[in-house]
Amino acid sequence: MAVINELSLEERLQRALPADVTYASVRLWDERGESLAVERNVLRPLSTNFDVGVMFSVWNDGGLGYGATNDLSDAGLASAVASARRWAAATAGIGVVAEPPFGHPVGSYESPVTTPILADDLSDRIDLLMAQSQRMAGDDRLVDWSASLGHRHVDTLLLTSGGGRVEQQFRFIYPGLRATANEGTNTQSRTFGRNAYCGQGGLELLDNYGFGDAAERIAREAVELLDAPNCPTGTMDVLLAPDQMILQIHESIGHPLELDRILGDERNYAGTSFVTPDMFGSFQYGSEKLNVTFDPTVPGQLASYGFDDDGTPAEKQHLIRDGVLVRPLGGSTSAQRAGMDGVATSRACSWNRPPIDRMANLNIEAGESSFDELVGSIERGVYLQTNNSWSIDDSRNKFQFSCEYGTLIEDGELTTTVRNPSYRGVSQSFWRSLDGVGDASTFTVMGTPNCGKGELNQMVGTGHASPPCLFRDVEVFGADA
């Protein structure tokens, strides 16, 4: 964005960094976005946003302080630095980390974009959504439907007192579709992955996700669910589609492995974790088929980047290998506190928030089974698609999740559509029941655009990629259970 390209601003930021402290950095954040939606063939008001500001970090004498401002004048920058100095002095000698665990990185990153979304006129984006909305209309039982498209352009610049410079340019796209059908007291909805089809890139992502072909199917399936029987109740095998796996990964692997949560930082707000530091290196988190990686290098995934917001270079790391827990989701600061190896996962949602341990791209590696082989191995079970609701305890262990759409599997065949399917389990045993992982042809890259954590709260996007996965002997139930 233009703000970052103003060399005079970069020079002023560099000059504002204090040289008489142990370590200092400044992170510039420049964000611009747009949200469009057509509901029941009517264009909703256009929403746009613009936000720019900086945060200074100062480490000195064992203390750490932050100062943030959206006043980019010399006086505004000086005030932010003074605030960071005061907090560093106030925390000197009482902080949990004595020395800054960062270097002075130099590098850059850009989202892979083939067709920039702003290459089209606004009218073209509106026409696209209107056409999708019109494709969903037609059945009298459809009471609501919508098509949406949002994008965010986020440019960041990190400068350090030792000559570090990291510039990153992110281009995010968020397409959405929803159809709701009603008959009497029965209301059913189908969505385009419940906002999971999001990523980095340009308009080419819409074709990659199949956005143009999805509207009629979503409307048809919403109506179909009205006449479908309730999901049966009982212990059976469960095959989770990728758009449900992302929720399963997020809630029962991602959050439990956040190192600051394990250390107790989130206890009074977002909960703790059943995982303890002594588990790493030995705990059997899942079956031998479970391989989970932290991988911010996947092209186009929602949380890909070259460096985290503390400047740590990003690289692929296994968190769980052959079912064994090997590494936490902890940035440099948490890793130093715990005396453990972490990953480049310190992330902030804007200029006015400090980086904290966050999920980024958390993926289940592909296995060896085709989709047909997974289905064919099930005598009695259900195939579940698209998360509808979720509930999990404060330690991220016991959970209960519901899905939009289910299909019974009988004697190795997909048979009857069922509505209101749900399942429950315990993270520690659920992942050990993993008995089949889809191959590379079934691997789907998706994400979660709105993960909240931290005080003050921070909302960030997390990437999740997975093939369909088969779990044995799961407790399944319908709405009448």
The other form holds:
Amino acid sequence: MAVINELSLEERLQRALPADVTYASVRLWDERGESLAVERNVLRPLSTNFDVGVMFSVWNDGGLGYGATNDLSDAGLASAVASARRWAAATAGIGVVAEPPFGHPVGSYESPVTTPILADDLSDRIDLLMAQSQRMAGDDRLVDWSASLGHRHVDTLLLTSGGGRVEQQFRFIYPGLRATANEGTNTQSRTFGRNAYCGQGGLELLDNYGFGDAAERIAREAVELLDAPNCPTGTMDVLLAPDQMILQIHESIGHPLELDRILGDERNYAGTSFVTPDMFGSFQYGSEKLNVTFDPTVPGQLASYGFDDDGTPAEKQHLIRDGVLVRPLGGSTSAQRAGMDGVATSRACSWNRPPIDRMANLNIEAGESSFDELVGSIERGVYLQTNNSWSIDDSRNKFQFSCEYGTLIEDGELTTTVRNPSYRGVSQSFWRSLDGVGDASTFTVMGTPNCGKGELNQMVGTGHASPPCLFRDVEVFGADA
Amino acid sequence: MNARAAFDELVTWASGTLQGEEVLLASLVGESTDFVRFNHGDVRQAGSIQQQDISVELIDGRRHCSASMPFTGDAASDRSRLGAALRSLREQLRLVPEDPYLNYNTEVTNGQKVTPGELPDTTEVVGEVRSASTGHDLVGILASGDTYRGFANSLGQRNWSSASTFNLDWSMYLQADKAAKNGYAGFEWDSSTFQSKIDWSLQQVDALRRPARTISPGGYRTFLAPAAIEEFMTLLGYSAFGLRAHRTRQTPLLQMVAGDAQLHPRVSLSEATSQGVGPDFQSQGFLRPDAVDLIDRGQYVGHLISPRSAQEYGVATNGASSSEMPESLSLSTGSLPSGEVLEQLGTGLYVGNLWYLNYSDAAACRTTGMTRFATFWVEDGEISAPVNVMRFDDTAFNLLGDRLIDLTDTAEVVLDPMSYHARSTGSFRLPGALVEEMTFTL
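Alt. form predicted together with its partner chain, vs. the form predicted on its own above:
Below, the chain from earlier opens the complete complex, with every other chain and molecule after it.
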């Protein structure tokens, strides 16, 4: 924590916090990262990044304003505070919210790390990726392949005018693999979970994810898809692998339950929601096998934390219990506006964006079926792995998703590999067709590193964990449809 | 000292610290922006953001590494930070292999592109927005301020691009998902122009008051407004036009490249840098030409070529960024009078916007997405009813190829309102398109 440990900076931030207002806070964000990628056995340009800045927020006389800067001199801080004050004054009486719902929390959080990524030399990380790339090469039909490894170290400090102090240290790891094969106008790609194997920790995560063993399989499957038949078209059962479930959860449960969407904040960009406030407590979102939790306490998951960016302490909560919708994804501001119980989910992507309602870790709780039992219960269907394409309406209802790799299931057996598998559905009814949930042995912890939302636009990582799940009678199609 | 002078001075200082044959490339991205977010006509969040970052690339022979960091304009702190970064990069250079695809501009080509603006006090605009939306449900975002980009290298090259712009992007809601989306962006705020755009929003909202119609899946004669075409072009822009995507057979226009498909002869696309507000240089110091033709009368004719791709594939770069994505895309106009769109549509769908486009089958350029905002059923040239959202699934080769009837005779200029990481300096110049049939599925 190179910057936060400079005591003088924290003292200067404290001094800069206005004391003559209803509430004030300052959020410091100190980020260092590295991006490494080997593409067709050539190292792409190594890049490192360092970003640090602050956002002051001021609530006063019913107005709210912020000022953000990466000029951490006394003059820079004073200018940011002046902006926050100016906007608080300008918005008094015309704001959507008038009173701060926050307290003055004190606490800390650290990512669980066994072996820090920087324990290895840079040359070790380059060698690892070069070896992965070379493992993928070989077949003449491979036209592109790459191995990548990124990491981010993010340290944050939240100080409030009432003595609140929350310090958090995050260590993120992002491994990736991709292979693309081509024959004529047929191009097929396979990836390492489409970047979904990511989380908090150190080098141990690479082993946990099976990164070292995946390269040859991914290249082989990309080539295999060239000769595979197109996915058949028709109504059939689908068994979604965890690396497709995370997309299904994210788009058709996570976003619709975001309270700021329900309150209308996102209607000009990310969209609204088919969910309305009156549905909480009674709406049958899915079958009784569906249990969804907001859980920022899962060790090592991508969006685990001790406090959200407004300082609300994080704790696990059910959002859907036995299929019934019980609680929205709303931070303290949205919860106050809606008069509902929320969760600690007010998050910002960096120092230069104000917190809004975001998913954190949004997980499907494990069920009782083994993978073999799930497959065995399907007479005609398809097992779908790894998201490839996604599209859903702005109410988060009508969706169409595609996957990289499909395997037909016939009479309870996995049989033929198929390419270009897609399926369509409507969120409001799709989850009611959930008829099987994998047990704890199949539960996989993953994440989505790039979720875009908000005006101003923000990109954050969200965590998702799920077992494979079985849905009955889904509209499935391939590229010929 | 202003940002341009401070950046120039910092790179000059850093160039003096280089060792041996080292070369330094530096890029600056900065902005000073007021942002105000609205919901129900009230202010949701309001504030000001001052941010400046520099990225530097240290080159020694064919080895190179890069780093990015904050830039404050204070010489002492910036020199301290950059000096430490250069020492770190020098250590990294010992560990990275030679890069066969390293390519940077060694011919000094200075330049500047300054687009001045007369921006109003943002709080006054907030007052106008609230006044204009009284009694209505307006939601959206206002961004106003200066954006600037700079390039400098140790060879003495200096380039600068800056613009003072505002961008108000809003939706006027009737209820639920029934809304009209409009925007007002530019360099000089004009209250009467703004009011006329609000009036247009309210006219659309009035049309949305009619009972909504749900159409059945199938093919429909359709007019795609420029905002809907923008969604198509944004999707294509990710991977359709770069040389790398072509050579690795990942472009969704693969069938065009193979000669199996073509677009309508009325369709010409170019990266028209001179018509946009973005920089005319890129981070390896190469300048961008005024325009790069990508599609000419329906035929694929050119690529966006980054310096790295140029080196790898043995061709000349045309100043594309490393992503090889367009930043100032321009689509040719046609002969359909913009004032006669409904009449020429006759009976069919008027699609004001599309949303969340992605590929159903990228290799065939088959796309899917949703209608959004003001989409209407038109009968005999008159708006008949708003249409509930529908999913389409169709190929660009159909919509801008065999089934394209005509493009409108005027194009709209859209300043990209996106603000991921920083305010976008991208733009589009696009007409609307009348299509014989568009396929809707859900």
